[in-house]
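The chain below stands alone, shown as structure tokens; this is the form predicted alone.
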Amino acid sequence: MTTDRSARRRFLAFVASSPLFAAAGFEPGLLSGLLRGGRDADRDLLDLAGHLPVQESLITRAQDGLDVFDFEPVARKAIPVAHWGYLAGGTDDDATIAANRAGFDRWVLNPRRLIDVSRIDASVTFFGTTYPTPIVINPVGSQKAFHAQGEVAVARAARAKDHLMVLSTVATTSIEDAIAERGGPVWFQLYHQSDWSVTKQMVQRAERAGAPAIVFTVDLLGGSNRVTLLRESRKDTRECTRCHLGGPPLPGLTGRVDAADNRRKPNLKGYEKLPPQLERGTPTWEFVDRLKQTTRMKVLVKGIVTEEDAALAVEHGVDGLFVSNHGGRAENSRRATITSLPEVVKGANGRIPIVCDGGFRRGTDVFKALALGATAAGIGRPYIWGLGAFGQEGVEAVLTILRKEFELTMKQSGTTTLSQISRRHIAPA
């Protein structure tokens, strides 16, 4: 009997050593006191064992993806550690980035019954241009460093799956090729130069490129604090001077994009020597109305949080909103911008599109947005995960999946169009 117990308090202790308690939240004192239990704790000690998450193998192909999440573990161990950390880390302690998923939860959904939703039409219409989706591929730079083949791969989901996508100032693909890749409109997501000649000439060849709208980013003005990035960039062992003059390159941190070596971001090379007209501080309402006259692309602005700023934009003429806070990786808000959301819209008052983002990991978060007004949702570190994973094959995978579940809540809403979606179909949680 002791023979007995002395083993299973052993086979105990090294559950409890196991890195599984601590990614269930268990707290190492709670273990260790029961530990030095009698026969109680080591029942009570089997029961936390018996919470423990399951491993499971991870998936192998595309095709066996039954939501996001499962491409999230593959596209981790496939990507360099440095990679990875750029990809998953937010602001400070990344708490913004869990607010952006907590904050689907603070919303139920109202299924409605015996309505005919045989037929569906979940399309959306921007500036002229029809998709069947209102799910949007959102700008993420370096695509390269997470698959060889970066942004084509994703040019090339979007054109087979038909979703409007947005490409990257600090994208390791062109905007001419994304165009090309895509065959069809390819939103430029900008990042502002400390000269304006440059921005200018950055805008214009976007519109020569024949991209119908630039997105203007305005949530990492500021810089952020992106310790996960440096923390996980340390653990990289790599010589990163074959892709980064001067080593590895530190993005977001100073919000400002005026890199000395674009070997690999070919949208900030190749301009004109021009009389330099260097910026006076960092941009205000007064660049959103150059940008304007400079340029006959529609100009959206990008991290717009709060009804006041939604006003302005819309006094400033601008042709649309991006609720976002760049996932977490800008300020630690702690806010979720499905929290955001109602306020933006109601500063926009029906004017402009909006399309949200921000932890949207399932089609019933989109379908939240949309019931809170937004005119579409913006996807970015799940279609990475795709990529990363399986390349263009896996970001198709995770569009289908997103759809998929999309337009299943919408049949189970009674909704057969995007316009049928309103606060009625959702309530507080």
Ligand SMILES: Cc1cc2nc3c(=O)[nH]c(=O)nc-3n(C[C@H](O)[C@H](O)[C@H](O)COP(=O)(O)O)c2cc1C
Given for the second form:
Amino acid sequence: MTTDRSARRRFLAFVASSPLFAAAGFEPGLLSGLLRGGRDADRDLLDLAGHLPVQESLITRAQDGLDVFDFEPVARKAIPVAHWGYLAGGTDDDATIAANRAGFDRWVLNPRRLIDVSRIDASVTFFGTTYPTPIVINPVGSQKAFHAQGEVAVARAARAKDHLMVLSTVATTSIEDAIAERGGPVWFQLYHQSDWSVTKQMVQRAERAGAPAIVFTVDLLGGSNRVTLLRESRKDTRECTRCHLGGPPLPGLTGRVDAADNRRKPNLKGYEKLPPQLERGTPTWEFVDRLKQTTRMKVLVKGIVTEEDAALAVEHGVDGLFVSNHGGRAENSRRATITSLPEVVKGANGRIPIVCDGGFRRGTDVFKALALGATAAGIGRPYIWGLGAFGQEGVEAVLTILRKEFELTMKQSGTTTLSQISRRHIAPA
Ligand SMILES: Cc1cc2nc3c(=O)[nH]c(=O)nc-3n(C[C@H](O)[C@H](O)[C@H](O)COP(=O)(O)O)c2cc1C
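Let's see the other form, the form predicted together with the named molecule, since the form predicted alone is already up.
In what comes next, the whole complex appears, and the chain from above leads the way.
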């Protein structure tokens, strides 16, 4: 009996010292108090142990991933903590990241039976170019912070799987190289610069490189409060200024990039020193008009979440929209993009294509967006988990999983083309 008890106490002491306790958010003081206590305390402690998360083993090969979440912990292990903070973080308390995910639960599927779904076509056409899937590789900055090959690996995966890819202004690969590695057109995401003469050259360069469209991101113009990024950066003991010349790494905080921090941002380099034309204030719709007048490329606006702004975009000749809150990294609205989507679709009134992004992690999420009127769905973090975990192979595996899940949902819903996916295929939960 005494042996039993001491063995149990030794086991409990071992469990209490496990990092899993810390991960589960238990106070170490509480545990030592319980260990000092008697038999009841042991029981309480065992009870607590029962609430510990079970540590699943991490996948070691890209092909072993069963869903996109399998790649997240592997990437987390591989990516430096400050860079993980940049990837995972949102704004304030990160509530809008959670809201983006929760938004999908407000919709359920209405599966249909006895329809021949032996052949399906999930292709989508943007401005005359057809892709076999409506899953878009969204712009994510600084990808060499997640894997040595960064955007090159992503462009190669986009080529292998034939996805539409959008390259960030603050990519660590140039638009020219991205297009070469993709082996076809890549859209260019635009962060405007404080000097219009630089922005203009950047747009013209993307056009010369062969980009058919620019995606002007407008959701950071008011700034954003990236608490998780800053908190995680403090845990990183490496010398940030080896790469970030502008000081601590704070990309995207103001929607502009510190000119001193451009060493690893090839899209921000190499412009002629023309007489500066400094912007007065932050961009308005007049800036969008200017972009339209500057280029023959299609001009899309990313970050629209209201009917009013969608209608204004159409009025200003915008060619397409991204319903986006920057993956919960812009304002902390706590409003899911899937919730904003119907009103944006209404504002655009079927006149321009609409990509919805934010929290897409399942094929059913993509299906719900299309049922609510989106033309396509954009993904950010999931393909970066694949990249961080296994490079190009990981990106391809994530794309394969999402496509398989989406096409399965199409079949289960009795839809064989994207145009057949309608509001009748889903219902409020
Ligand atoms: C680390 C990170 C960097 C990003 N960089 C950019 C960027 O440079 N330009 C841009 O328009 N959006 C950027 N985004 C937003 C994504 O394009 C997209 O809107 C968002 O990631 C979608 O949400 P998800 O990550 O939940 O899929 C970034 C997102 C993340 C997570």
